[in-house]
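First, one chain by itself: the form predicted alone, in structure tokens.
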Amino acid sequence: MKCIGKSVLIFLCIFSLFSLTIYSPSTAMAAKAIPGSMAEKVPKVNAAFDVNKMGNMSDFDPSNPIIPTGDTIKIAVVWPFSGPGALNGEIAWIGFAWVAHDINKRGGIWVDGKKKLIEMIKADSMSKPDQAKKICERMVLQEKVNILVGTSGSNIQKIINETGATHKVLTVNIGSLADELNDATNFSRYNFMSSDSTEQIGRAMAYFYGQIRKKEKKFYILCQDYSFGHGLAEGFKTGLKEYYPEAQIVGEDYHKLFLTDFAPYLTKIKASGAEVIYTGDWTPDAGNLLKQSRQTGIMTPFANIFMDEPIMLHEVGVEGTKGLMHIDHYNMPNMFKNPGYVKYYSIWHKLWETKWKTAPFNSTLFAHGTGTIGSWTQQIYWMLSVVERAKSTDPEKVIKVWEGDTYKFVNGRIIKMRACDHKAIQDFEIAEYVTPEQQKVYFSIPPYHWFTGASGPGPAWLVPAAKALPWIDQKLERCADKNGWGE
């Protein structure tokens, strides 16, 4: 009987154990994905990142990036590269020159039934129509380019839509939020929108101000004027129709384009009485708005997602950026515990240490390789695995094999293009801005901070895609009777 006790004692501390590693809340809830979550929707994506696929990028620099000639893979960066909205243009180009660089060192992608290197080259729209248009015709026409890619500003983004349209190009939007650029006016089958757009950014915040954090209710809206500040304003006021009913908008106004004196806004928001600050203000609007509000006294939080540009972050402070709350297009909510992701980074982070000497890219800016930075560089990863696939540049090759494409970023991130109107569905993290010494919540590798002279993303959310889904224009005739997800 003792030998029998003994026996069955052991065997139940095992079944235990075992239970134990099956069925704690810890392995479950890291196995089960959250509802309405890409992970859930997309349980096995069509292709993925690979780290462990890389080329060597110790050589890399993108301020003097090897650009190879001949019959290439040929593709033009349509950026501001001068003029006020210039930075945006080094943001983008260490993107390209980067996956260019990585690719190129793979030996190229086998297309047309031979194996060709990349080659980038820089289109200056100067932030200009008129620019845009020109450089956009001498790409097509006499460069001879595969792929038009742009760009900040959804106005230049829509004339690289119409180049493309004309002339059967391809034209990719990785940098231009408005929905407007593939509703059924502007669509073309040669445009695809792998970025994220303004209904979904705007919904996606109202749901956590309403579903998760549930504790401010009053709202002012700040936005640039001209199609995405406005447009990202109806999404975010529709989702709190949706989802915050309750909230209310004590105020609204839009401004125009590289404002320099913000007084007059912040003023009116300082008056109404305004919990949360919504602004959709990109680089060099978003830092001076920040910079400015700060200097007169006004503390209030802002919901941005453009506002986390290390620099400007630093001339504010510490105490001047606590309290922001980011909605980001590319970080995911314990992307450092990923392993690959971890990987990537690290060799990313080590070159900007030891290699990047020339400005602007040895500045804090381009540290991490995160938020906006690593959303438009595995984008263009993300173009390039469906061209690879293609195994050609013919448009109508690729196109057949993006629509309804599926891809998983380095960090996990899973991205749909959804194929009625070539608009990319994707999960939103949403952080909020804490002192360095709390944000090893996040960033939890050494040094377990972002950065010591600002507060940087500590604790996050996931706003599953069901929530966010993409405006669908009905009248576009492919998207007729389609859902969200255009099923």
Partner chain sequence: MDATTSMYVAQGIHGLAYGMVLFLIASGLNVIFGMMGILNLAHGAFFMLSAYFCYSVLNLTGNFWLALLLAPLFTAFFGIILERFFLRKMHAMGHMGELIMTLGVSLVILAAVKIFWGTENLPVKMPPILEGMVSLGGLEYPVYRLFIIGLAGVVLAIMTLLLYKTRLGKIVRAAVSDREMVNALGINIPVVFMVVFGVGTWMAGVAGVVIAPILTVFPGLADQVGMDAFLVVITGGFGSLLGAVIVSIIFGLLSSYGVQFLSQLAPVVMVGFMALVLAIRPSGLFGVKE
Second form
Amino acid sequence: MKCIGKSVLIFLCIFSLFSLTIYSPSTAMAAKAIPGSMAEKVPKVNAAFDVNKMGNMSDFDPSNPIIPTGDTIKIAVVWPFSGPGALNGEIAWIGFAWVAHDINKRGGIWVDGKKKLIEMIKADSMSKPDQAKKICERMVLQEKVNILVGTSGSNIQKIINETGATHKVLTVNIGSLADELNDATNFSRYNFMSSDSTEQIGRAMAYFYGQIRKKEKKFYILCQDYSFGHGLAEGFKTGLKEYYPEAQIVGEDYHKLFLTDFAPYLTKIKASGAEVIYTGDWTPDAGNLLKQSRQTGIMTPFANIFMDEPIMLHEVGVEGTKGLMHIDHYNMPNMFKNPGYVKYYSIWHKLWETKWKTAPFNSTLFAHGTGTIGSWTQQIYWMLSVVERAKSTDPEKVIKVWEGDTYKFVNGRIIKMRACDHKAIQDFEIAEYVTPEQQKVYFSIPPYHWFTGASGPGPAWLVPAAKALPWIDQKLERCADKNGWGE
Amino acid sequence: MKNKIINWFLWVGLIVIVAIIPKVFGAYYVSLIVTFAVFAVLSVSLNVLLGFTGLLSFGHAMFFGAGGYGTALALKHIAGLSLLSSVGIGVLSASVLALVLCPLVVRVSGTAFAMLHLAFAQLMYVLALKLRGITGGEDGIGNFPIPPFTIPGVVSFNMKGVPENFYYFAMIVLGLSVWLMWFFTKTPFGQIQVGIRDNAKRIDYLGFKVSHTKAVVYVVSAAFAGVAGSVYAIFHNLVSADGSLGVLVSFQPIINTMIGGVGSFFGPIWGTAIFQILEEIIVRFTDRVELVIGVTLILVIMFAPQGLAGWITTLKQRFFSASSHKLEKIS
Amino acid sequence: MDATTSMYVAQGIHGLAYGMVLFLIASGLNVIFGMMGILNLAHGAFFMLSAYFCYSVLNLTGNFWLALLLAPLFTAFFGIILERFFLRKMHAMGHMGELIMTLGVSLVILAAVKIFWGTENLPVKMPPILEGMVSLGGLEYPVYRLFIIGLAGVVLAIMTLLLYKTRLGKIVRAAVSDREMVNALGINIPVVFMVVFGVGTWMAGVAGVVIAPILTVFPGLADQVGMDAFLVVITGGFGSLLGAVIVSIIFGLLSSYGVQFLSQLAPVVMVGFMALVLAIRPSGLFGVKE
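Condition change, the form predicted alone to the form predicted in complex with its partner chain:
After this comes the whole thing, all chains and molecules, with the earlier chain placed first.
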């Protein structure tokens, strides 16, 4: 009898061990990719970022980047570097300087029968269309750059794209999200929109609330009054119809850019009984909106895309930032469980802690290199990877490689260039902001939180790419009769 | 007589230089020169108003913008519109705006005139931003079709994508504008204006309606600002609130006029050239554009308040004219 | 109060608070123009500069009240330097000279701000005592906005007393109408003007500190509010303190009720009102005809 008992016990032990191995989270994850996600749709990518091939970054200083000259691959960084929008230029610049430093340390890229270094050239758009046109033409005609990359602001990106199309120079859009940039009227073969786009973001957010979270039902839309804000709002409305028909939009407003007083809007929102405020505002509007809402005693969560600027989050504090729902075009759930990414992250974060002592790069804004900074940096890596594989800076050869190309970012995000209209397909992450103690679920490496003074991403969900494919303009001949995957 | 011949030679020389620039310098400088010409016309139009009526406008951008939006809207919505008529529509919309404002502005002068224009330009700016359906809001109107320049049955020049062709078109239109304004100031009518500026009462006694003549100059000035705006819109294939109605667009011609010299007809053209060259140099060497331009403005206004023209005269007096120097000493 | 009423009342107080911020900036501009005839385009830049000073003082001492005291004084100091060494020479050249000088100065201030503080968005925390809400007959309203209204009221009272009850005020008012005469009486006009300019920039400075906790301190702050202040002065009439107060409040109310009822056209309502006033009275609501 005793013997039987023992053997049963042993059997149970073995069984439980066995079952544990089978159902351990890691195997479960590896076993099934989320239906419709990039991991499922693109089992094998054409190229991936390999952290082990990175050059030595220890002497990288964004304030004094080493810029090679001579016979180089010239890339114009078209961003505002002066005027009120200069911060955006600095955010872009650190990414460009970082990538150039890395690639140059590796010895450059083999193009047109020769190994060439990367030369990044600042092209100050001052956020003004006429200045942008001037500077783009100078870059193309005088500096003879190979690629023009932009920018914050769809009106400026439009000018970059047009200049590229006129002079047959490659242009890349990594920062402007307006869908109309690549519609039937504005599409140019020479332009690649490797950024995400507005309708996609809006629909992904709607999918999340309707199909994943299934909690709040009353939404208020408050966006900036220009094509980007309207685009995000339209996308969200389309998405709600599609994925969340029982949801209700209790109000919809568009405020002017750089608004001073949000209080009247907030009072209206409060009276509407909204459970979630959906906003596409970027700083400073995003910060002022959040700040003034908390000051006015309105604690409604914001579903946002750019309300992630850490300085502003710190000012509002842990309590006020709790519950924000942030959609991210770079971060991925479980990215801190990916050793390659942790290595990459640590290089960046350590440099920030120890090396970058001059403003603005010493600010908390640059501490993690995630979010928009991460997205821009990886898009530049992707662009150069395409050039490397095309073995040429000749636009025609680059276009050939990039159309339909797939690439894996350092944090595991897979991105695909839709061939017909040059727009990027990718998954999205939506994360709920929680107090620093609860951030361990996301930030799974020491110190187990993003910041101590503000809430940050905790639980995170993946919206599969298939549910939020970029808008496709059927009027564009190249896209006629193509589905969302461009097939 | 000799002077006249030399003048003729200079003019012919200038036209030849303008004509061969695209061949020699290439597309980039062609764009620079078109921008220069646009702002030179805008500055001269402001200076015509200022120099011949003493009225300083802080909102000349609204006519520039009206021209731009007029042309852009016309090209976008009217199919088969010819290039010249699209410019005409721009000029017309600027003139109509000026006519609407006329009864108002002939009542005021001096500071009130300046500020009234600042206010109305701001009104136009806000309207352009808010009426998204018409003006495209913050994004403006872009990518509208640009018709070729055609003389029916004779010749047709493609404008879109051929910077050279557009350059010639722009230079002819803008050059003609400057010449017309110059001609305008030389007519007896223009001379009456100078009289009004100096002594309005006297002119009134001579039997001229002061307010009427003021209004005519006002509309003429607005119309030419409209020409500049219209050409600028076609040049960029884009018209935007910030780029054509913003407050800096209003201040730019004032700065140009001041740098070049208020007193003379050609001063603003020089001023535009100097400012553009300056900007062109600065952006190549530093990110601190605001600092350099700010300091330059302060220095100019402190040490060369009469502008370039005044400065050169002073220099001449100091170094070349010994006799005047002596006279000064004696006195 | 039921929900709807309290919403309308809240919008009214929002309008008043925003109007008072506008008033603080506009009145400084108005004092400088009304008393000295100078168009100060750098006014918005001074307003921004003060917000930056506020950030620095707050960072060093942690005391908001000290920042409220010091930052406007620093700002006024720079204002006085501008008047004494730069603007005074411009007077002979009329508005064109002033325009270019003050435009130049505002660009230099913008550049200086970027050099010393960088381009990031800097936070300014409000003092704990002004945080939170207070109940006004059932309506929960943020204390800080009431504080803005109160402070602007105090500044208005000081201005009125200074102008109409003191010797300095008399001199200033006399100097505006007849400079030669006052000069002949042995009063040092340049010094009086310097003081007036200082007071004007001080008021911009107060506005800069007051607004810092509800907005972001960044290099675009001057453009964000500066133009509205100019429109207040133009609509209210140059040199009229009463005009500035009334138009500020009207602008504030129009913008908050505009959002409530005509959301898409809110900014247009404001400029529309301005256009209407100027069409009837080109020199402003309370402006003196030239």
